[in-house]
Structures are given as C-alpha cells and as structure tokens.
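Take a look at this single chain in structure tokens; it is the form predicted alone.
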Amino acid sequence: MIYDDLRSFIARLDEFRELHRITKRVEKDGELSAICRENFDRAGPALIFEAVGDYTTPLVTGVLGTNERYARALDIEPSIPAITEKWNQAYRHPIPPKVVARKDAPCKEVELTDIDLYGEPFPVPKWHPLDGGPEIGTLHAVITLDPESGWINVGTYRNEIFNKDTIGCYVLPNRHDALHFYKWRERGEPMPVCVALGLDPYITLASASAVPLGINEYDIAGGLKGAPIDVVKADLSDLLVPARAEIILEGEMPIDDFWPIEGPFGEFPGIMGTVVKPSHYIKIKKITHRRKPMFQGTLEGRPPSESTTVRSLCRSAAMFEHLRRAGLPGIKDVSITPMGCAGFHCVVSIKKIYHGQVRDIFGHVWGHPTLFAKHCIVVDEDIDPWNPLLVEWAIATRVQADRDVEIVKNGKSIRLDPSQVPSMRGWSALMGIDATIPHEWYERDGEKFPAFTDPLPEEMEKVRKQWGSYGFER
C-alpha cells in the first residue's frame, strides 16, 4: 500500500492499533513533551493530541517511531534487510515527482491573509523546558532552489518561531541550503524558502536522509513511494511544493539581514544546542494549508525517539549509497547506530577483498560531505552490524588495540557534540576500529584463525525452517 499524504498513513496506523488518540486537553509546553518522552522510552505508539491548550488543530507526532511503522510506511516487512533494501532501490530508480495543477492541490484549499504562527493552525510547543522558543520545524521540509542548476533541495532544519511571522533557519555551511544561499546571495537576491509541514512518509524520510549533492529529494521520495510524488508550485516562488501537505509557509530569507539569536534548542544527542549569534531567518509572506489541517512535530532528545529511528535508518542507507559511489568493493552493510546518537558511530559489515580495505573505509565515512560519524567500526560479513551484541563480540575477540584501532586527531565533526569542549566544537578526534578477522596476522606466523563453534549454517537454517514444530512460537 502506499500512501498519498499523512492522513492515509495515520488512517492506516489506526487500522493496525499504531495509533493512540488523547482526548484530554494537554499543556502546550511541558505536559506534551513528558507524555512524548515516556511513550518513546516505552516504544509506544503514534500519537494524536486532540486538544493542545487553547488550539483547536490536533498535533501528530511518532508516527515513524519505531523499525515497525518505519518498514510499515515503506510496505515492507519489518526488518533491516528488508529496508536498506529499499532505499538502494530508491536511489538506483529514483521518480521524479508531478507537478498537479493549484486546484487539484489540497495544501492550497485555505489562505491566510493574515500570518500569525502563534495562533491557529500551529499548537508548537515549547518543546524542552530551556528552548529559546517554540519550534515550528521538527519532522518537516524546508525547501530551496539552486537559481543557477533549478536544483531543488528538501531538507529537516530547525526552525524557531521569532514573532508571528518570522523563524529562525539553522544553516550550517556544508549543508545543502546553505549552499544554495550562497549563490542567491551573489545574484544580490533574497532566497525564497517554503517549509511544509503534515508531510507524507517518503518525503519526511528523504528529507532527514543524507541525500547527494544535486539530487532532489523529490525523486528520492517518489523510489520509496514507488510512484511520483505530487507537487505544485509555490504562489510567490518557482519553488515546488508538496501539493498533499497539510500546512505551507511560504517566504524568503534575506542575504544581509541577520537575526540577533537563535536557540537554544533541545537537540538530537539529548542536549541543549548552543545558540547561534546571528542567526539566519526567514520572513513568512503566505500561509495555505488543508481544510481542517494537522500540526505535525516530535521531541528532539536523547534516543530512543522518532527522530532517531529516521534518521538512523535514513541516514545508513546514505552512508551505504555514498560508499557504493565511492567505488569501495565489499559493502555488504551499513548501521548508523540508533544509540550512537543516529549519528556519532558507524558500523560497515564488508567482505574482504585487499590489504588495507578497512582503512579505505574509515576514511570515506569520515569523509562524508554532510555526515558526522567520528567513531567507525568495521566488521566482517558474518557479524551483523545493526546487532550490538555481535559487534561488541568482534571487538572482543577479533581486536587487539595497538594494532587495529586508528585515531586521526582534528578531524570535522558537528558543534552539538557535547563531547568536545565548547572551544573545539565543529572538531573532533576520530576513531576507527578494525574490528575484521586478523587472517593476514596470523599467516605471518603460519597459523590460522581458530575455527567458530557455533553449528554449521545449513543446520542452522533447517532449524529455523521447522522452529514451530519444537512447540515455540515462530
């Protein structure tokens, strides 16, 4: 099954009992946020708050909370394989998307003449007790266009309420929006901006995903979908939006205007994010939305949490996607750790091929354009890398400190590691372990790595073939 817009999704959480509804009126800020954190420690369902404070407009949030509805979104069975699967599919065959006319467009049924981000449709909380403010921007898009290429790029950046009809944009300069700015800024032209809320799946993956230089995370979305996504253009811009969102900002952001601050905000590692002095902003010059529209967001934070099941996922398959176009030989695997911050640490299952193939490795994840894993682990291909048991067994057994673990001083990182000291943020110490068997060891001493206990694999899948008649449960 796939799925037009969020409404169809939710509707289809609904039907599998995915889906929990709160009729009591919630708190804003504070009680929302708690009743988030303790559903994501539990794994527990997709929410929809009915009644935010004074708001009439529902807020939906986890509904990519977990490996279950993620593979759920992707109609595909729940599993890792199954997944990364599905994304090298997307990349291989990427759909662009349609462009639908404005009135075949939902996103386009109601305009707001006058722009007020405080009030109706947008219940945004105060997501973390200590944020600067609201935070409009949490599982969203915010779209720009390259003017030269007509590149679009849809990409996940924070975006802090400023007063009623401006946000803050956090853009960092390797990113891709930044670098779309850079060349508005030498036509001496303002950039135009659009962020759409209430998305569709496909897009909310490819938009927090690791999507190439000059790839349209449209045509990315449309492979997961398996079918165009449509789209329609933006009423002030060129820009191409998604014709099925439930809300659209539409904006520009000035070249030489800055705004005094930004943040702090609660980010991904469960952190408050430094603040940015000045900040880059983006005034709001028109508002549509769906008839009857759902505010969509989530609560950053320490895992687990929906936005690092997305982005784990998401960005493994980027991770995996920028190796294979690398030219390394051997990737059977690639785990951006859930528990690693879906970020900090990385782990590639290979097959080996040639001396020095692990160093190879270590180097090009380090060098990712846009991603920041410091700490990369490499495994062979019978240990799974997405199974912290096994991989913690490899280290254990396969590695010997002096001789397998690399550490590359000064090397690019991500200012919200709270690891670094604040003077060395945007740094960072980068660890490689060649966590492989040491066959070329120990042929230097003439010997061979000692033989596995565990039964021999086509015993091993006769079991699993006939597990029920053993009177457990498959």
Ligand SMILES: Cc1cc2nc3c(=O)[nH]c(=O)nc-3n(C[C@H](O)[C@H](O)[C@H](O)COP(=O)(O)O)c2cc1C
The other form holds:
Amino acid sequence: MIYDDLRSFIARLDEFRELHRITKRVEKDGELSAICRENFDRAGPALIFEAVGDYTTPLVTGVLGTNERYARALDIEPSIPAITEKWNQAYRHPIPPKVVARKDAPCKEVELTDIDLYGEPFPVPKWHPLDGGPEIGTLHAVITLDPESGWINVGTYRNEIFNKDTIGCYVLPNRHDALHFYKWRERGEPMPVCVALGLDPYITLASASAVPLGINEYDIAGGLKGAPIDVVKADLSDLLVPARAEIILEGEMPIDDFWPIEGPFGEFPGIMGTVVKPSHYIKIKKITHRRKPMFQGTLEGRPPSESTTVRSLCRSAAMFEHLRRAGLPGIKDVSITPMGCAGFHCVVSIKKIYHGQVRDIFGHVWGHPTLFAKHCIVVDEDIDPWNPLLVEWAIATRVQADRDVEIVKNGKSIRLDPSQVPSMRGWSALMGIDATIPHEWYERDGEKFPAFTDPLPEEMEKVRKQWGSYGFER
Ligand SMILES: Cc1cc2nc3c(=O)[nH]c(=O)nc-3n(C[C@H](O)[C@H](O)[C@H](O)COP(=O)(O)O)c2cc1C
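Show the same protein again, this time as the form predicted together with the ligand rather than the form predicted alone.
Entire complex below, previous chain first.
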C-alpha cells in the first residue's frame, strides 16, 4: 500500500483505528498542545482536531508519532530492522519525482486572495506557552534551490508567523537551505522559497532527515514510496512543490534584510530555545491549497513525541548512510536514540575487524556535517543498539573508563544543548565509549574473554519458534 498524500495515509490509519477525531471545540493556544502532550505520553493515536477555535480547517497531528505508524507509512512490519532496511533501500534506489501539469496538482485547487496568516482558514497554534508567536511550519517542508546546480533541497525548518504575510525560517548555518541562501546572496538576488504543509509521509520523513549534500529529498522520498512523488512547478519560481500537499506558501527570502527577532520556541530537548536576533524571514506572496484543506503540525518539545520518533529513525538511517559512504567496514546498525532527544546519543553496533576501528567510528560520527551526537557508544554486533538494557549491560561488563572512554574538548555542538552554559553555546565536549569486548587486552594477558552464560543459539531459536506451544499468548 502506498500513499499519494496525507489524506490517503490518514484514511489508512483510520481503518486500523490509529486515528482519533476530536469533534469537541478546543482552544488553539494551550488546550490543543496539552492534549497533544498527554497523547504523546500515552503513546496515543494520530489526532484530527475538527474544531479548533472558530477556524474552519481541521488540524492533523501525530500521524508519525509512534514506530508502529512510522512502519505503517512505509508499509512494512513494525520493527526497527525493517525500517532500517527500508531506508537503506531508499538510499540505494532513489526514484526521481514526476512533474505533473498545474491542472493535475490538487495543491493548486484554491488560491487565497487575501493573505492573513493569523486568520482563516488555517488554525496555527502558539504551540508552547512561552513561544514568540504562532508557528505555521513544524512538521512540513521548506523548499529551496541551488541557483548554480539546480539541486532542490527539501528540509524541515520551523516558520514562526511574524505578521500577516511574513514568516520566519530557523536556518542553522550548516543546513542545506543555508548553503543555498549563501549562493543567492552571492548573486545579489532574493532566494525563492516555498513552504509545503500537509504532506504524504515519505516527503515528511525525507525532509526531516539528514539526506546527504546535493541529493534531492524528493528522490529519497520516492525511494521510500517505491514510486515517484508527484511535484508541480511553483507559480512564482522554478521550485518544484509536492503536487498533493494540502497547502503551499510561495515567497522570497531577502538576502540583505532581516526581521529583528525570531522565537523563542519550545525546542526538542524540552527547553525554550533562545531568540534569534536578527532573523531570516520569508515574505509570502501567494498561497494555494486543496479544496477542504487540512492543516498539519506537531508539538515540538521533550521526548517522547512525534518529532522524536521521526528524527530518531530518520537520523539513524542518515548516520548509517554517512558511515557507509565514508567506507567504514563492519557497521551493523546505528541508533540515534529517541530519549537522547533524537540527536545527542548515537549507538553503533559493529563487527570488529581491525584495531582502531572504534576510534574511526567516533571520528566519523562526530564529523557528520549536520548531526550532533556528542555521545557515541560503540557495541559489538551481539548488542542491539536500540535496546537500552543491552547497551547498558555492555557498558557495565566491557568498559574500563580509563581505557575505553575518550573525551574530546571543544567539539561541535548545537546551541540548543542546555547542558552547555551560555558562553559556550555551540561547543561541546564529545564522549566516545568503546563498549566492545576488549579482546586485544585479554590476548595481551594470554587469555580469552570469558564465555557467556546464555543458552545455546540453536536452543534459543527452537524455543522462539515454538513459543506459542508453551501457552504464552505471544
Ligand atoms: C519536527 C521537526 C522540526 C525541525 N525543526 C528544525 C528547524 O527549525 N531548524 C533546523 O535547522 N532543523 C530542524 N529540524 C531538523 C531538520 O529538519 C533536519 O536536520 C533536516 O535534515 C534538515 O534538512 P537538510 O539536511 O536538507 O538541511 C526539525 C526536524 C523535525 C522532525
């Protein structure tokens, strides 16, 4: 089963009772976010708020809020190995998008004649009590173009509403939209930008993932879908936008003019971020949407959340791909853990092949151009990096701190890590833990690492196969 748009995915979730419709009127600011927070903590279903204040458009959230729904989006069994395999396949076999005619693009069905981002028809929440303003782009796609190579980038960069036709764009200096911005600035021209809201799950996942430099996220989204993504040329620029998105905003980012302040915004580590002064902004010149549109957004904040689920799995796949492209042998699996805020903690499982392999992995994990896993743990292939219990067991039984822990001072970080004091924002100590079996050290002492206590693998396999026969339900 593949999904051409958000609507078809929602219909599927409904079929599997993974969607809940809230028909009661809820307040856009405050009440709606509190419901989302409680729902995340209960690992609840996707939600459609059908009556948000006096707005006519429903708000959809949480469609990718659990690993099960993430797997459902990819039409695979709900397991992390299956998700990893699907991502690997998408990177191996990207599928370019298909450009459709404007008349065949539902996102062009209706044009808003009067642009007022605060008013009808879109219910844009102020997601956190201390936010600087309502945030229209939270789980969406910001589309930009490299004016030299034609490379189109699709990334999830938040958009605060500044006034009725102006939005912010939280651009970090090494993100791909920033790289495009620098090129437009060199040319002396404003950067065309489109913002697509209400997306099929493949575009959402590719947009939020650290897809390598120069690769079009639409190709990776196509690889995840197993079919091309329909795109349509934007009305005001050469950008290609998802043809079946619910809403498209078209505008321009000035290169020499800035908005005085952006934020603060409730951030993924569960803290309020600092304000950006001054900030990039996008002047919105045109808005089109589908008939009876849906507005999609998500509550950012501490894990667990939809954002954590999306980022943890997407980034793990992206880091895996980064290590593969670097030519590092023996990599078995990678987990950017959800409770490490889907960013700070990376666990890599390996088949140990050569001396120094673990140090090479530390270096490449810390050297990822846009990810920021300050703590990297390397385990043997018998440890599932997604299982925190086994990872802790490996640390307890295979690590000597003075031998196996490496600390690097003044490494790269992001400014949103609250463990770092303000004067050191953007810098971080990096810690690598080699939690692999210390075979070399045992050999030096003329011995072998002790044997394990687990039953024989063939016994385990046999028992697993006939588990039901012992009277267990599953
Ligand atoms: C819900 C959500 C919100 C995000 N918000 C931002 C943001 O505001 N700014 C940013 O730089 N990255 C943000 N990210 C992470 C980026 O989308 C991610 O790093 C992506 O790889 C960026 O695209 P790029 O690799 O093409 O630069 C967010 C991710 C998610 C899932």
